[in-house]
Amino acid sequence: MSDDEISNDGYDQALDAIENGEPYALECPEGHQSMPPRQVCPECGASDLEEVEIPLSGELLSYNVTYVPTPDFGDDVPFVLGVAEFDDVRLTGRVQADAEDVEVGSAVEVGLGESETTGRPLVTFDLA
């Protein structure tokens, strides 16, 4: 196997389902929604956990710009990084806008997009 055929196992997965259009985060019995991959849920500990569809929109719930990166994405500065919400879970993604068009509350739309540094996928928020 070479380092281009690595998987994230769960993490993968669910970057597929965002780029066909159908996220979805993992449930406990209690309700609490979370990003995969996870083995158990990050708020009561339960081991049960089922998929579940969340919608492509969501809220914007804050963001900053980003000019110091990782190197990771270092060709990619700057840019604005932003956690937007989606029914009960909160995803972590690039904001394709400007910095002086992003507002918190903006309504936004979850996809797939590409490190310019890496060629890695990563979550991506469009501004509705």
Second form
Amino acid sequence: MSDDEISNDGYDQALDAIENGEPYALECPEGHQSMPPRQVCPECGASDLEEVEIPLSGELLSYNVTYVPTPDFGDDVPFVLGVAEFDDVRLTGRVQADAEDVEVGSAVEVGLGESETTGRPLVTFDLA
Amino acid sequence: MASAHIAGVGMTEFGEFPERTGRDLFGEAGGTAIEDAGIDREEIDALYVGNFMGELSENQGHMGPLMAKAVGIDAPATRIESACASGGMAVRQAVKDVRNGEADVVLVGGVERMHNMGTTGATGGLSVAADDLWEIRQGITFPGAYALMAQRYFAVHGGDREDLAHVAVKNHANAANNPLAQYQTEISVEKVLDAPPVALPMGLFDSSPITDGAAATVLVSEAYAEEHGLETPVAITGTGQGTDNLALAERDSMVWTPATEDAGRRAYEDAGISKDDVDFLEVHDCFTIAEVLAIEGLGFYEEGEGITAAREGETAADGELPVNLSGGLKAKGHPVGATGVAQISEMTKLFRGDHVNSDAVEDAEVGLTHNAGGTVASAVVHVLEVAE
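What would you give as the form predicted in complex with the partner chain, now that the form predicted alone is on the page?
And the full complex, kicking off with our chain again.
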């Protein structure tokens, strides 16, 4: 992350945890999981949220092959973007593989990478 | 509950006009609607204007007062923003004002300037309808988000790009003779499948275009229409709204849209109708898969069965349930903040008999508009009926 980037409490720490191989979600007493930052559980409004570990490995629910990017990803295209499920939370991230090797249901491992265009951190999925 | 009667409608040509400002576009559409209604400008009690990304496209916020003066009025004026559902949400506020007696005459419109941003700029501008932290920073685009929904749909329910191509072919056919539509050309399934990729499985012709344009409608109370002898052959008899998690990944399902389901159910209840009473639809087909999810979410098809509707001709102009006779967002164009109002304008003309496709719905009595924001984190549905 560049030095002049404004930090985002909750989000930055969650990315650091992913980078360290110890990803977590927030969980309420009802067992609903969500990604930070949260003041309350988005499902039930409970305010006593705890950090709970989520697995590094998940299942790819869907993916696309993006050719037309936003300005922050101009040098990154084409790239594969996916949504993967880890216990009860789902994350959107860059699938670090060729599209022909990817399918819905693929096992993936979450990590942290960066945009080739801006150097900003982003969630990555490697095929397991 | 009381209805909001439609006294007049207006729309600019939808298309590529990068040099036209928002105020210029809105001034034209609003002026056309006021003229169509045959009312004096001083009679307007309130203005609502839908706009999504004026700050990004032309460094312009605070559009309420700007657009009031663009049409020459000084009524209380407010901008409404709900991404691509901004226009439909503006209509909903106008309907509420007329119903609750706050206003007798409301001008409601929407406007978007997009081409001056360029393709990458517009893609970035539109992306802010997603979740910044967990989606935009990961590189999501809206074609990309709907591509995720389409790919998941194929995996869960079956179907393929060729099924979706029929949605685009149908909507282009509907727009072919619509003089206000951006694409007045028919296309083939092969052309859709061979088009350049945007975010696979969404190709260029699975996607609604980048569009500049504005639309407007004058709503009046029934009492006002009677008192002033206004012709109001169509009324908005029901309105409903739904909300969901902003980020697609936070939903329980990537192929079911609860916001659409909720908005539809609430609108049906509000109008005192069931889906079986509906004769035709204008739905939010920003991408081909979006039309499929809309007709399922609104209850016209079971989950997983809407994908064959266009291929089978069921939603064609001569089908059982015509969908997007205007050409839809896909071919009419999608100036995002204007779209929800344009749906009302086009459906009103379809009912009145002065739309190029009016013959397809000659005996229709009930129509439904569906406008969605983001990956359907917002949805708004209106029921339109022939006024008695």
